[in-house]
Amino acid sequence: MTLPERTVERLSEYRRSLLQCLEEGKTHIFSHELAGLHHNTAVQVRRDIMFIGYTSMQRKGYDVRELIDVIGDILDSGKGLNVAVIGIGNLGRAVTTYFVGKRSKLNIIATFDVDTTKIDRVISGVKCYPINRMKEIVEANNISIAIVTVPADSAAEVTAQLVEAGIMGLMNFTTVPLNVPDEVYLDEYDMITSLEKVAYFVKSPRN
């Protein structure tokens, strides 16, 4: 079953939260709740639950370890997927280091950037190769994810690369919007549009 992209964000919006309860000693946690920390309803967060086969709400709420595990069940690649960045300039170099360690199962292995002062180096804890070796190591490493942060102008290109390398998800971070085959899924970021929304919203305040 494959579920609709918005319960998997969903999906992915509770477990961040779910962590930091663990974090923080709570051991139970009702819909309602979970639905106060993401501006949701405690209808549709049992919808969700209930949606990937979790029904197990006691007196006392989800049992939040147990709902942790039945969403990474859900999400999760059971040998987990390598992912590489493409371009490490300031946008790239702030996505690798907020992304390593976050997820076991999600783990950025390389870096790739034509500068030549960055080539060879750890950046971020993470090796940069030259972007002309990208074939060749998305392919010994079993590379299937790339994020995307390269100057709009060579964005068609690198994904070009990417998707000849055999990548099979991509995620866009650049200004322009990136076109792949239908095999490979594309999720496109664009900062702008997501800064002009919260702008109309400032200049029209909702009643």
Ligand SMILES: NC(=O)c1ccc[n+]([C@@H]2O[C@H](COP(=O)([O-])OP(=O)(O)OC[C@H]3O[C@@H](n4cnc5c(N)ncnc54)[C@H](O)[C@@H]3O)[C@@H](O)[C@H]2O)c1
Second form
There are 2 protein chains.
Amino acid sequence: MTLPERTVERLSEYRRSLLQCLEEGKTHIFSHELAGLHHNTAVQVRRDIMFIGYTSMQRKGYDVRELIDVIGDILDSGKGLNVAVIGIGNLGRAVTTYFVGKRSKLNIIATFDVDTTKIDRVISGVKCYPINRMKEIVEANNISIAIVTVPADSAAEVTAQLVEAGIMGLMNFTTVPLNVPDEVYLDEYDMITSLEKVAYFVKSPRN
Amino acid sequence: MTLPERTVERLSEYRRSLLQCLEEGKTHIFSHELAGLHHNTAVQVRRDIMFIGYTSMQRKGYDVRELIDVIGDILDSGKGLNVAVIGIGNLGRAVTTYFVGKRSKLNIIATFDVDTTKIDRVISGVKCYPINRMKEIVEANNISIAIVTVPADSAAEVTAQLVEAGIMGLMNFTTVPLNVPDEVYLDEYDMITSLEKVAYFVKSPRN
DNA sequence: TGGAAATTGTGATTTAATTAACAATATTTT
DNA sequence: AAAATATTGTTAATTAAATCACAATTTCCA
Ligand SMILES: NC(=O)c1ccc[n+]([C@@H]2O[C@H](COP(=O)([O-])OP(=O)(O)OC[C@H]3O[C@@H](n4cnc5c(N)ncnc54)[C@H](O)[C@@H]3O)[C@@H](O)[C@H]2O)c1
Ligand SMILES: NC(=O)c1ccc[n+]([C@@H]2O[C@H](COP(=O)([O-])OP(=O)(O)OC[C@H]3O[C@@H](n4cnc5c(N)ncnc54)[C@H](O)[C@@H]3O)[C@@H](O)[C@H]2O)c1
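For comparison with the form predicted on its own, would you give the structure of this protein in the form predicted together with the named molecule?
Expanding to the full complex; the earlier chain stays at the top.
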């Protein structure tokens, strides 16, 4: 029973809002409140929560803490995963700095680069290794997710190496589509495309 | 007649591949070839191209140059748009550096920050202005798109200012959902959510 | 206590996106 | 020049996602 992709995304977003609520001392939340915090409807929220099989106390809204835990059971199930960032340029550095220490179950534990001036540098406590030691280090540290921030023309090569090393999930920030076997999960995020899309809809507003 | 959101995205991606083809001297391309370059089917490619009303020479595939132009007519229609980056921290700097000079019709022409040490700095040829001059500069330079890379707790405030200043499209990199009026197009990209989604599907592979 | 009101959970329906199916057409082969 | 092949463009069918509609339950309050 795997959840719809969009539902997984929304659950992650809900959790962040819920943690915020908890900090503010809010113990219960209604579906329409949670919907209001996202761009979303109350039904959608209830449907998503239905998928994960959580039910609230009727009429009191969802128990914030419980819901956080239930989402955690889904999103963080089992042990945490180790993550590597490949290519410590402008974007790689920003992403590494940002993610370190953020989500406790997803740990960035290594970065890789070809540039000898970057090797052995420590970014937010994470060391940069030479790319030719990638397989060795990925295997030794049980790294299963890679964030790819190398230049476009190295992306295919690096990806092949990552797959070879046994990586199971990949976040691609380069602007070339990557090819991975079916069993490897691939998330592509193309900023140029996003910006061009924004521009298109600015010029051709819908409805 | 506005195109489906996903089609707009794919057209942007196709164009990039097509430009690459052109460089390599390829003059024609079949739908299944273009599909192969993306994670996509030939039918989907033909459907997308149908939407924009381009038709190929039967059996010869699409004329690469013509198709680039037709996509350009859709994506770059009319005059170019001006873009600002708000918050010149790690991510804002990376994004600015990256985008400058990339797409000729979308020009980053200003950045903004509150940090006085950053103001007046020039990043890849783009000057950083104090955030309190935002409205003035946005209006004077006809900036219609903003890329938001401020800390999460400033995001709502900055967004309100941007809307007030007349911004029509917004790319949000912060992890709080923004609220904008209907007529403003909003693209949210949440890296934490993406990473959590990758982790989920690594642990619970589909099919 | 007995409505009225608020809220959830979910089956049914609608809408949007993708995929299948195939006729039409151009090219190649024999 | 007829048959076989490859490819497009598009209608129809399917699948996936979102929304509607409403019964069930709980709380509120007169
Ligand atoms: N900077 C952005 O905001 C941005 C936005 C969208 C997309 N991207 C994409 O992200 C990628 C990186 O962008 P950037 O701006 O950080 O570039 P960058 O040039 O600053 O960084 C690239 C890094 O990768 C390293 N590298 C090169 N080849 C390598 C290899 N084979 N193995 C390991 N490391 C290698 C380089 O030494 C460098 O440190 C590019 O593909 C770019 O298209 C960046
Ligand atoms: N760095 C990343 O890779 C990354 C990834 C995902 C999301 N984000 C999000 O992007 C945002 C920026 O991240 P970052 O790592 O660049 O942070 P950062 O702290 O390096 O940069 C934030 C910048 O915004 C400026 N700023 C603060 N308040 C402002 C205001 N009111 N007006 C204008 N500028 C203001 C700060 O002076 C600073 O320069 C954050 O919201 C973060 O959640 C960053």
